[in-house]
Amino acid sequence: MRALTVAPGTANSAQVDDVPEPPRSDGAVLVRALALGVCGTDREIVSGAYGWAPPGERRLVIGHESFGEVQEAPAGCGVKAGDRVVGFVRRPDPVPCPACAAGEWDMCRNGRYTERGIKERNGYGAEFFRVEPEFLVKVDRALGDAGVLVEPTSVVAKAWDHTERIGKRSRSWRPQTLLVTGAGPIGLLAALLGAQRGLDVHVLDHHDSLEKRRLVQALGGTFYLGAITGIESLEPDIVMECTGAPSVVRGVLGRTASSGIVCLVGVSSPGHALDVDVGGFNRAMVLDNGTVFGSVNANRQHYEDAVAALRRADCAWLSSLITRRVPVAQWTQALEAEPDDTKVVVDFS
C-alpha cells in the first residue's frame, strides 16, 4: 500500500513509499484512509528538525490529522465498518507517569510517550492504518470531509477547557471578550469555540485574505491586520496565542484585561532573543492576577468535545476552512504554502 514517508532528521526526505499492511499490533480496528490533515508540525519533520521513527526503523509513516473510514472491528468495540473515525495522536508512556495514568497523556510528565506519525509511532499518513479502539473517537458523517478538522479542533479544545479551569479559580469571573492571534487553522478553530461560547471575537493577522476576513465576519467577529501594537485599545479577557511567532507572544503579554488569561497554542522556534520588560510584565501580572500559560496536545475528552463543537458549526463555514486538496503522488505539494492556504489536506478517497 502507499504511504508518505520521511526520514526524520534528514532534509526533504519525504517520499511515497510501497509499504506492507499494517500491522495488527498497531490496533484491532482497521481503517481506510480518507484525507490527511498537514501542519506546521508535519513541515518541521520533513525539514528534518523535528520527528523520530519507530525503534529500529530508518523511515517514519508521517501524518497525525487522521480522517478514515473503519473497515474492520472486533464486535463491540464501539465502532463498526462503514464508521468514519479519526485516531488520536499521542500514547501513554509505558511507566505510567501520573498523567498518563490518569488518562491525561496530553500532560505526561516525563516524556515517555510516543505519537503517531510524530514520535517513535507509524503515522496515518498509508492507505490503510490500524488503531486500538480506546484511541480513537467516532466523527458523524453529516460532516463529510470536515471530520479531517477534528484532531486540530481537539487541540484548540484543550486550550479553551483549560482557560475555563484557570477561570474558574474567581466565582465572579465572566468573560466577555476574545482576541486570537493568528488566523491559520488553529486561530480560526480557535475563534469559532470563542464564538460558541458567545464571546466578542476579535482576530489578528499579519497576512490580509478576503477569505479570512469573510470566515472571522461570518462567526460574527472582527478582523484586524497589522501588529498587536495597532490593537493597545482592546483589553480582552482571553488571548488565544496561535501564530508561536516571538514578537507576536511578547507582544500580548501583559495586555489583557484584570484577570485576564494568555493561552500560548502556537510553538515558537527557538534562538529569537527579544527585549522584554519583566519588570512591567511582572508587574501587571500580579497586580491583574494575570494568568499565562502554554498547551499542546489533547486527550479523550477534548477530541470528544472537539467532535462536539464541530457539529453544532456551520458546514459550509468548516468547509471554507479546506482551500486545497493534494492527491497522494503529489503529496509533497500539501508541504509548500500558497497565498491563500488555509487547511491543506492529502486527499486519500
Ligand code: BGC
Given for the second form:
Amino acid sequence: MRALTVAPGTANSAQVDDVPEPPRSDGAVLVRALALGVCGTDREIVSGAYGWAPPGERRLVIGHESFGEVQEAPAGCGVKAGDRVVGFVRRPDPVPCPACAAGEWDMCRNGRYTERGIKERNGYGAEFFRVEPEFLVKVDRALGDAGVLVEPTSVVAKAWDHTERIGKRSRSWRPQTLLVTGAGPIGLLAALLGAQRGLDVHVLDHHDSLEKRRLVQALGGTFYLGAITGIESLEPDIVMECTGAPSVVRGVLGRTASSGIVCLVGVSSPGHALDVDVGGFNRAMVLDNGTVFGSVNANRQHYEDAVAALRRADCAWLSSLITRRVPVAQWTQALEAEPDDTKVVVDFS
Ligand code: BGC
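Now that the form predicted alone has been shown, please provide the structure of the form predicted together with the named molecule.
What follows is the whole complex; the chain from before opens it.
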C-alpha cells in the first residue's frame, strides 16, 4: 500500500513509498484512510527539525490528523465496519507516569510518550492504518469531510478546557472578550469554540485574506490585520496565541484585562532572544492575577469535546476551512504553503 514517509532529521526526504500492510500490533481496528490533514508540525518534520522514526527504523510514516472508515473491528469494541473514525495522536509512556496512568497522556510528565506520525510511532498517512479501539473516536457521517478537523479541534478543545479550569479559580470569573492571534486552522477553530461560548471574538493575523475576514465575521467576530500594537485598546480576558511567532508571543504577554489568561498554543522554534521587560511583565501578572500557560495535545475527553463542537458548527463554515485537497501521489505539494491556504489535506478517497 502507499504511504507518506520521511527520514526524520534529514531535510526534504518526503516521498510516497510502497510499504507492507499495517501490523496487527498497531491495533485491532483496520481503517481505510479518507483524508489526512497537514499542519506546521508535519512541515517541521519534513524540514528535518522535528520528528523521530520508530526505534530501529530510518523512516517514519508521517501524518497525525487522521480521518478514515473502519474496514474491520472486533465485535463489541465500540465501532464497526463502515463507521468513520479519527485516531488519537499520543500514546502513554511505558512507565507510566501518574498523568499517563490516569489517561491524561497529553500531560505526560516524563516525556517518554510516543506520537503517531511524529514521535517513534508510524502515523496515519497510509492507505490503510490500524489503531487500538481505545485510541480512536467515532465521527458522525453528518460531519462529512470536516472529520479531518477533529484532531486540530481536539488540541483547541484542550486549550479551552484548561483555560476554563484556570478561570474558575475565581468564583466570579465571567470572561467576555477573546483575542486569538493567528487566523490559521488552529486560530480559526479556537475562535469558533470561543464564539460557541458566547464570547466577543477578535482575531489578529499578519496576512490579509478576504476569506479569513469572512470566516471570522461569520462567527460574529472582528478581524484585524497587522501587529498587536495596532489593537492596544483591546483588553481581552482570554488570549489564545496560535502563531508561535516570537514577536507575537512577546506582544501578548501582560496584554490582558485583570485576571486575564494567555494560553500559548502555537509552538515557536528556539533561538529568538527578544527584549522583554521582565519587571513590567511580572508587575502586570502579579498585580492583576494574570496567567500565562502552555497547552499541547489532547486526551479522549478533548477528542469527544471536539466532535461535539464540530457538530454544533455550521457545516459550510467548516468545509471552507479546507482550502486545498492534494492527491496522494502529489502529497509533497501539500507541504508547500500557498498564500490562501487554511487547512490543506491529502485526499486518500
Ligand atoms: C499535534 C499534537 C502533538 C504536537 C507535538 C501537534 O501538531 O497536533 O497532537 O502533541 O504536535 O508533537
